[in-house]
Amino acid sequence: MIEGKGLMVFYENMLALNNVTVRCAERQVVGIFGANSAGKSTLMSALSGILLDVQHKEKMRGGERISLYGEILYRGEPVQDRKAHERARKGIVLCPERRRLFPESSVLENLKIGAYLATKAQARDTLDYVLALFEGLKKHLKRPAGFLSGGEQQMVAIGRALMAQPKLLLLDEPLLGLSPAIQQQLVRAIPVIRTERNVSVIVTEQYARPVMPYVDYAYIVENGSTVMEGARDELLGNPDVKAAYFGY
């Protein structure tokens, strides 16, 4: 499905990613775990192509110089030079950290915005699916998204990403700032989306505990580098991973 090989990202002289290689196969759920500022969001921006947009904007305004090296293969095709909207058309869709909704627009409007790559039939089908997956959103469709709770906003953000018809869904810290009950509701939706929509998923989180039971494979990232990787059961049995990312 997708493979990032030897990815390196510099913000001016600061090394944000250091020779990182990650892979996600068809219909696989991959977790990327690490502390705040470990490089998780930079990695997701690199895979989605958003980093190229940020790089261009910074260059135009004479701001921070951003350098990206390495190779990104999507279904065997190099896409590291493809812009974000081109990757989205191929099926690589990012659900960004902190949701980035349009707060004054209604929930329904936010969802429909995500359907810009869908046919009318696909948009209707996916909207029905999102409202079945997150039933609590049905009563808020006409409500401004900014008035929802954090958990409800995250459901809208994931729903909006699904409306774009992803083949590969990138979830960047979807559990940030949410209650344990809402976290469980969201992580349980991940394997359901994988199975029912035939979507591969890469999810990043600071704490592995809520997400690890639902991933097939995971990477541990520290200071921009991959320090450990393995299948779910392998990492769950590692005492160092338990101590650092599970709290016991």
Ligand code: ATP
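Residue numbers count along the first chain shown, from 1. Everything numeric in this text was worked out from a predicted model, so none of it was measured. By rigid core we mean the largest C-alpha set that fits within 1.5 Å across both forms. First, how it differs from the form predicted together with the ligand.
- Remark: with the core as the superposition reference, the CA shift of T21 between the two forms stays below 2 Å.
- In this overlay on the rigid core, N238 has a C-alpha that sits 2 Å or more away from its partner position between the two forms.
- Once the rigid core is used as the reference frame, the Cα position of E222 differs between the two forms by less than 2 Å.
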Second form
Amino acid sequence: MIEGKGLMVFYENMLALNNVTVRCAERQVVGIFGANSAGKSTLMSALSGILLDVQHKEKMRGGERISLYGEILYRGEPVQDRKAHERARKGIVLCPERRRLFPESSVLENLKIGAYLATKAQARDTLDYVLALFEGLKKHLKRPAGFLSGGEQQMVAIGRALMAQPKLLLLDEPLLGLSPAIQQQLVRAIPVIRTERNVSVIVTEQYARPVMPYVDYAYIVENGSTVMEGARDELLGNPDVKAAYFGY
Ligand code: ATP
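Show the other one: the form predicted together with the ligand, since we just had the form predicted alone.
Complete assembly follows, chain above in first position.
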């Protein structure tokens, strides 16, 4: 489905991603785990194309601060030179870190913003789907999104991403700052979305433990480099790896 090969990203002369290769197959759930500043968001913005847009904006302002190298194959097609909106149209949809909702717009408006690539029928169908998946949002549809709890806001952010009709959903730290109970509710939705919406998912998190049971394959990233990767059971089957990275 997607393969990022030999990805290198520099912010000025700081190396944020060092020759990282990640893959996610059709209908797979892949986890990317690493501490603060490991490079998770940089990787997600490289895959989604957001980084290219930021780089372009900087060039327009006369700066050349961000350098990006490597190849990204999406369903066999090189997309590393495609802008984020072109990749979104092909089905690569990012649900960004810290949600980035429009806090003064209503929940319904925030969800509808995601549907800009959808037909009317798709938008209706997906809205019904999101409200069935995250039932708690129904009663808040007319409220400003900024008034909702962190967990509810994250549900709106995931719902908005689903409205864009993803084939590959990139979830950047969806559990950040949420209580363990809400984290469980959100993380359990990931395999459900994969099956019911027929999507592949790449999810990043600082702490692997809550997400690990739901991924098929995982990468551990440290200081911009992949230090370990493997199928879930392979990683969890190694007691040293488990103790070092998954807090068991
Ligand atoms: P977090 O969990 O804090 O979001 P992360 O794993 O997502 O961390 P990144 O946000 O990708 O990590 O950051 C990787 C490194 O690149 C960090 O050292 C960060 O300070 C740096 N960095 C990220 N974005 C920029 C930017 N726009 N300009 C300069 N440096 C940046």
